[in-house]
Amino acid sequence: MIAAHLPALQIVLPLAAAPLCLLLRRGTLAWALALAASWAALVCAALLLRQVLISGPISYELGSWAAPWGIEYRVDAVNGFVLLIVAAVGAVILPYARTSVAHELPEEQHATFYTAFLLCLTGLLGVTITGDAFNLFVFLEISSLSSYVLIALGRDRRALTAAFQYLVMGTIGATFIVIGVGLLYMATGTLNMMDLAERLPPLAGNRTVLVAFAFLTVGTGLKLALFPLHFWLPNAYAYAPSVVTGFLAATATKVSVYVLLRFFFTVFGVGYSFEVLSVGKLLIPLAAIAILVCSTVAIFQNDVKRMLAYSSIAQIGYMIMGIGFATTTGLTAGILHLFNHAMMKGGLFLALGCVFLRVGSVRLEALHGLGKRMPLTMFSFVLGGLSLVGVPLTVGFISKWYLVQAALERDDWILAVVVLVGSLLALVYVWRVVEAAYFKPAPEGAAKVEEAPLSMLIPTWVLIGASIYFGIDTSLTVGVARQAAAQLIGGAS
């Protein structure tokens, strides 16, 4: 009986736990409840993906109102995979959060933090699972509003400015999305995504549909930090608390990329998006520029969190390039990189959180000599960095291998070279950290530095370990990504 209601439980469990965290007031109790809710959400996500892979898409009608009149939660291979990514990152990060939050936030803000964290998790899971376009907007705003709070909790006063900048850009993006959804409703009289997919093809020449497509593309582009709509991201990642940066970097932009996938391939369809409007001709050049420009900018950053933030914009470029190809191989690469980037970048930011706990800074000069003083933390960063570069036996290599294959299928050697140059640029900025940690001596008279506690090291190594394991055994990730890509290209859901 419970199995039949897993789609609803996926949302209800973290949503119900969020206000309870605030009522508990005590940070330890709030953390325990948030931990239980996040792990329950992970179990739901894993069971849903397993069920989808065995028996096909799941449709769950809320209140027993049949779609399209009622609200529908729909799970297929595409969003089942994304649900697992978001829930897994949330579940892994919360054990890490207890020590990190206690160090970076005052005691009276702990319950507020866990409340906002669970609301953000709820919103991201809701965006992913809903089959209703307006509910997608609602869940997107739940996740965004709680993200603004989480970023503003950073100790640096510049966190408030970063949160405000994110608020402004996020609000513009959300406004564009809700206008696009409203125009779709005006043109079709429905908000259900599968119903929209059936009603839109006869309206291919309708100007309202064209304008809706434009608003949704730009609005979602703002949310996922698509170049050149990315200006909110570096400050948000640099000044947020360590655990927040790790969570958002691994989940928020990935969910927004999923939204773009859903609108382009399911709602509007491959034919309209990539043949009639040729959106790929816009996405691919922007992706290539993002890879080259933002990887270059990352090289010149002395704040390692900001360095990884610019790296994230470049990595989003790889995903968007794969989507822009609109082929099964290209989409497989893009969807695969959703998972792979979540693992490696989440692990890298958690490693920086360990450094911040012991050193109080993540600037390059603060990392001098840390390779010997914090060997486990810095080695995890090195492994994550190798994955970012795309070294064989890491997940980064698998993503880029499929992306290069997709480029060569189109006889596009230039884009294949762009992917390879992006890897070389990543090697440069990763090497700067390695050089500081292993080849620069610790400052004279520097205080003794202990290794990070196990409560933070274990979650860090779980994500970094996953970025190595799934680079060796690709059966699950590549298999699901290929199935999801085939469904999207075929118009199935």
Given for the second form:
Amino acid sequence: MIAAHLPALQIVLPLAAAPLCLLLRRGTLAWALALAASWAALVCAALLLRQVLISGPISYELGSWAAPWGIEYRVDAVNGFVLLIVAAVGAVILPYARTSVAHELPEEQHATFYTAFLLCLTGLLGVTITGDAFNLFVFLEISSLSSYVLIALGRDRRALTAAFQYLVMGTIGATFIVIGVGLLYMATGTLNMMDLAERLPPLAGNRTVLVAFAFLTVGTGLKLALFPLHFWLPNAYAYAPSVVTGFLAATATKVSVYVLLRFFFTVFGVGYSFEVLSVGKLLIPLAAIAILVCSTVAIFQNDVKRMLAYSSIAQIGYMIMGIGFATTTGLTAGILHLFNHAMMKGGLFLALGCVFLRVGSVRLEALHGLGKRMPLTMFSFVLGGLSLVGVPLTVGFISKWYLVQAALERDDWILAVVVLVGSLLALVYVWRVVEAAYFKPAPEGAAKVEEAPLSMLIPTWVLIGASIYFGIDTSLTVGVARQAAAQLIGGAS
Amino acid sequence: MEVFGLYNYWIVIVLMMTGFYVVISRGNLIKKIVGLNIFQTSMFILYISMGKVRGGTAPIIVEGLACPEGAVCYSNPLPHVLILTAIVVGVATTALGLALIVRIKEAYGTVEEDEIQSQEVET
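Same protein, the form predicted together with its partner chain this time rather than the form predicted on its own?
Below is the whole assembly, all chains and molecules, this chain first.
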């Protein structure tokens, strides 16, 4: 009985818990409720993915209104996997949030924080699960509006301008997406993604469809910080509270990448997107530039949070490159990196949150000598950093391995070299942090620094541990990613 | 005359570009929000236009209104309903944007982008 309604529960549980958090008012109670809701969401996501892997895609008619008129929730291997990533990161970060939020935000804002956090989680899960193009926009705005609030909660006043900048860029992106969806509706008369996929092929030469494609690509590109559209991201990540940076870096851009995948492969179809329009020729150069330019910019940052934000844009480049290849190996690499990057970047930002809690700053000079004073935190940062570089036995290696393989399948040596150079650049910026933490002496008369509390260390190590574990035992992640890629390439079925 | 027959779509394009230009070119944060609103409004008109059927009335069942054979006598209500949702989203975005501007004004004492930037450079 309940199992049949899992797709709805996935969204309804965090959505219903959000206003309750606000009503509870007390920070601790709101936190406990948010924790329960996020763990329930994780259970739903895990059960859904298991069901999908065993018995194929699930279609759920919301309120029993039959698709294509009603809103359909549709879970297949692709979004089942993304649902699990988002729910897992949410469930791991909330235990961490309690100490970190108590330290960084004033008491009266705690309940509001958890409300906004749950709404953001709801929005991201909703974007992922829905099979309706307009519903996707609504969930996208739920997650975006709440993430503007979360970013603006940062203590630095620059968090406000960063949130405002993100609001303007994000709204333009979302409006582009609605215009694209509207044009698709004009051409086909439907909003259901499966229905769209059936009705679009005969319209391949239609100009309305072409314009819709362009609007959707640019709109989603803004949301996922595709290279020339990334200007909102570094400030937003650098000034948001630590928990928020960790959560958004691990989930928000990943969900946008999924939206791009969904539109390119399911709705428009791989033939239209990559053969008629050859969007790959646009995506691959942008991805390559993102990897090289943003990794280089990251080297020159003195604020480590900002450094990792630029590194995120470069890492998104790897995902987009894999998608741009439009081959099974390329897509496997892209989807795999979606998961892998969520684990390592989430872990890295959480480690920085621990540093911020004890030291009060995440600038490079504040990290001097921390390797001895906060050994566990800094060691987790080093492991996450190695994964960013792509050292064997970490997840970063696995996704880069597949990406290089995909590039070589096309005899594209230049792109394979770009991926490797990107790794070397990552080594440089990770080394700057390692050097500061382990080889520079602590400043004279520095206050004594304790190791971060366990409630924060454990979530950090769970994510970092996952990024090592899935680098050694790749059967689960590669298996799911490969199945998802085959499904996307194979078309709508 | 086909080109002018589609005048509402021309309005959409003009409004969209006006709004977009205002967002990009103005340094005043309030004006940016106004530009964003104009930009969003153009999208509302696009949706409302596409649902309109020439000669069609509001989609309410009225007794005695007989449709001629093969003709459509109701406008398509779906885009209109969709856009109600989008308007709500737009209102929420504007409210949040203005709330942020209030906080920015408290923190910086100005709502001009260049003055905010020069304050940041000094510190």
